[in-house]
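Take a look at this one chain, the form predicted alone, written out in structure tokens.
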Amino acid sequence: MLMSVDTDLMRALGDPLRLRIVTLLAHETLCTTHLVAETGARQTNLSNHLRVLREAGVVETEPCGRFTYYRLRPEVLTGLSEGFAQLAGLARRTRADDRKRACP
């Protein structure tokens, strides 16, 4: 159920810049330099956002010489989407059954 979803993951994806980074990484593995160019964010700001995504388990890193490449971990997003799908299914059943708690 969604209640067991890691709140760090929800917070990590709730920021517009981090969501933009995740969207970019869904298309291809990118290094920090690419992400700076694509987002227009400062490198230090971007690095902080990437750290949050890494700590939440959304991205993984691959060192390549002087650069670090970032890759999206789709299984993390799949887990989140499954939690939302379960919640949506419960809401559909609640609506179909017209379940409501009586007021005291």
Second form
2 protein chains.
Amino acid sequence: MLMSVDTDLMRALGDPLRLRIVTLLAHETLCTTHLVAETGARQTNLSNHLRVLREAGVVETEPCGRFTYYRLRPEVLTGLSEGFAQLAGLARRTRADDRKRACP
Amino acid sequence: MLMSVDTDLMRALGDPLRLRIVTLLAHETLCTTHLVAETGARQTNLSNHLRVLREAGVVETEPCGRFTYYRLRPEVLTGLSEGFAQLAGLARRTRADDRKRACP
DNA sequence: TGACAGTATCAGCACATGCTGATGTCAGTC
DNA sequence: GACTGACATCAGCATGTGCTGATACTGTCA
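What about the form predicted in complex with a further copy of the same chain, after the form predicted alone?
Below: every chain and molecule of the assembly, starting with the one above.
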């Protein structure tokens, strides 16, 4: 069956800074202070973006004293990857078979 | 090496109607008239969205008389899929090793 | 050539979104 | 308890984006 791609998830990842955050978190679990240092963005701005990623389910948080660690949820990315792979497979077959609807 | 995910491509796909269009085109090559019928959106609106998808390289056009067929480019979707798979792999390893930067 | 159908483009409006400074909250430290 | 640092939230502004009607362009057909 077709597993559709989540639009909200795509929008969450469709921002340069958020994609940067995700890439950083893919390599290392970090807290906001680290992300501020890495990206050069303001704390407020980053906090907003992190909220978007959190609500989209891309990241999860782990409080650690007065710090908050951000960690990626790999299964979400895997789901996206599989969704696009499936779409690509369909498209490839459609193209190979030259499947097109007749002009009306 | 890390093949980064294209932000513009993500933004292009981060819209419900455009994602709908992509899903439709994955199954069948269609022209604007078909897409209007399928989605219920106005022609102008659809044309705008198709331009976004075209500029992002997601679709390509094939003129056919006074019709214009839209076809998906599978390699773009495959690239996205691989990009996310790679990120997911990194994230999974980061999580497994509990790799985190020390609190500052 | 004139009429028409299929698309693309444009300008304008409404709304969403990103960035910022100010402020609030909570945990740890003195 | 007062203070400080880490982080979240809020309100405001600027900009971006989607939707629409109007219009232009292009190929087909009578």
